[in-house]
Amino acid sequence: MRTTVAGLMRRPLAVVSLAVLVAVVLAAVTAPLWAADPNRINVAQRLVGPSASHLLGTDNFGRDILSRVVTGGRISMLIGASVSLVALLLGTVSGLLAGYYRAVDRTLSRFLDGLMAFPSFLLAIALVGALGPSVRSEILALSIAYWPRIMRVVRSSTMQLREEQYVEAARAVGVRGPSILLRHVLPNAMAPIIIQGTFVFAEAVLLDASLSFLGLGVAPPAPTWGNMLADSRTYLSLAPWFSIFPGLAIVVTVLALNMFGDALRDQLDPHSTRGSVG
């Protein structure tokens, strides 16, 4: 653990992007100590550009878009965070069961072929919106769609952890499969998972911007970077700053979380093509 993270500390790109997140984390947690109320509509104040007043400008309806900002990512980091932590958890479990038991493969496997068979997006689209939208509908129906990615890592690791010596000597002194798996198995597989739970993360992330974008995210008034943006398309020429900083929001974080993730598969992973530093 600590060669990780010192590994991470001497990477630029890991530093930089664990810097944003921390911001951005620290931002939203935060939000109700400093920001003002984000639904608090001042007609008088609509459409202002950034000011000294509002920093990022009000919306259309005299709201002020920093402190809708910030509170739109205390929903989206916890949708992105808890979909990461649900997918994993559904996903490790599912993995190592298919890829130690052949019979429990045999049937797993092809149920998750067929989810896979749909695109993440579309398949988070229906489940949202048979669910209907909330908070709890977007994590389950996100965490459903990342749940076959996972399973088909962790799956793999599995087939090939399962033939190494140290697992068939577990397996011969009568060591049974459950504690195999635990013991053996699962520690060795999870740079792979870890390196995927940051991927998932920065994925549910933009999708949940998108579903809040289309309609089927969390309702109005409260804030999200998927329905501001959508707020703001018919004042794109006459307010900029509407769109601009919501989707500037959408892209940091995204991007801060994908630039970690690389540099977290860079250090985990000792086949990695990539440079050691960067």
Second form
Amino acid sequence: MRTTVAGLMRRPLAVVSLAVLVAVVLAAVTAPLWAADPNRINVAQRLVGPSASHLLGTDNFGRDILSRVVTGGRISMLIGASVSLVALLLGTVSGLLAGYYRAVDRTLSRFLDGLMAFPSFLLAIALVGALGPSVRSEILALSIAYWPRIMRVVRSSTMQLREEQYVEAARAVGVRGPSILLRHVLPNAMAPIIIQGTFVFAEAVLLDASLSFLGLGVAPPAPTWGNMLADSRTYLSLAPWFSIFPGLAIVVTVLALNMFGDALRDQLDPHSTRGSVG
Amino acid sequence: MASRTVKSRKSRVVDPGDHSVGDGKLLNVVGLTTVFHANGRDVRAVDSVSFHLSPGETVCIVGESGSGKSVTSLSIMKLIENEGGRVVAGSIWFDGDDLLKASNEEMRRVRGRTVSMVFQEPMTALNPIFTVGSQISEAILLHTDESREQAWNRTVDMLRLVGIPEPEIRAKQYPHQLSGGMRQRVVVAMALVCNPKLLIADEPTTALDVTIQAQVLDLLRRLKRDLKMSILLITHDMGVAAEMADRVVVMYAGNVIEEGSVEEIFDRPLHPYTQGLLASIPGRNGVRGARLHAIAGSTPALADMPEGCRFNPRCPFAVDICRVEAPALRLVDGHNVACHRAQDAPVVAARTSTAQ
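Alternative state: the form predicted together with its partner chain, after the form predicted on its own:
Then the entire complex follows, led off by the chain already shown.
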């Protein structure tokens, strides 16, 4: 663990992306302390460009874009983190069981194969549509959409690890199935699980933005990056900052998450050819 | 020739029922048949295998790769299901109980407690992310009510017993910090820490270099004496068998083809296959520089077993009956052999030339 952290700190991309992520999370978490009320309407100040009083300008209701972007970031981060946690939990438990017990594999994996047949975006739209728009149903929908992906990764690691002689040796001294999974298989499969987690985080942020762009996410007037983009479309030529800043927030966050995930994979996976670079 | 065949069949056929329960045998495997499902049908990796082991005895199962040695040992531990195999017939009497009828939970209590296993690869038999001490303690904590401290103390004692210097320090180290020989000692310690009655060692020295091999074999012999256990040693190395075994069971293509005391097998091998195995040991009785003996052909594939005696395509003495009828294990000349021609002149002659 300590060597992993030290190794990551030697990778410039990892350091930069981590710094960006920390900044985004900090801004989102501390927003209520310093940002203006994201929902305060000021008709006199509609679509004003970036200035000293509104650093990122205002939107079509005269609301401060900076505070809307950071407040939207709170929701995006909350959804991204929750989705990756829930999907990791579901995927890890089911992946361990399916990889270790052939009977579970035959049933559960076929079910998840079916789930995987739907593109995750369509699946998420259908689920959010069915569950109704709220933060909780969005988290649930996205978790289910990403569950099969993590399950596949964990399942294949488990199938590989169950053939390891130390797993067989553990069975031969009488260790029970569940403790074999938790003590001998899971810790050795942690690396790909963590890496998948960062990618799911990034995609969940993106998918959340897409859903709220389509009006399926968190209901207005609560700001999200997606619904800000949707609202700003009409004013693109008139007030480009209205589109640029929420868009930039999405790009920077997702890019940082993906870069961090890449760096983590290079660091944790000894087979990665790019592992020695950086 | 016909008369010879009749004569050989008159010899006593070994009846699996002979080995009844509780007649002083620790392990009695009777008619064990294990199949694997492949390409839509069952193939028999181990077919009607019977042998037994008395308390304090070392029995070696020898045979080449694919003869069913490891499948036999995993079947005894009931670990074969994890490999995709299934025991379809037979019984495995251990200390008066049929292990094949034991529930999973009963079997779990047997594993590591009364029957332990040592695997071939010390490099991979230990989990890389735990200290060796914690892996040994795990076995103690599973099978006893001991506290963590007691278990740890016993772990250190056990490491000392298997000849690891500075066991207090070594116990806190990770597998990658230990050499191959050390790791195999740790694996042995892990298997023996609950004082089992039977140790199954599946090629325990194959992955080690010759010096370490001798040390590990010495260790097993010493521990067997000190801890009063029995050893079932699986090996393809006739030299290891000669050194360790009280009795030898020779397997070929899933069958036991010869079984007897180590002296019987090495001095008077009756089966042409055993003779071939012994003849292929370098330097046994050959001249320096002479060509090493090799048994022609290779082990048949499980899915493609020859009719009759499974060794017949490779056997220099095969006659018509060998290609039709599978020979049963029968008592000939003091030990058991499954060969139609075990008492026939050419085979008898061959045994004197291969034995020393």
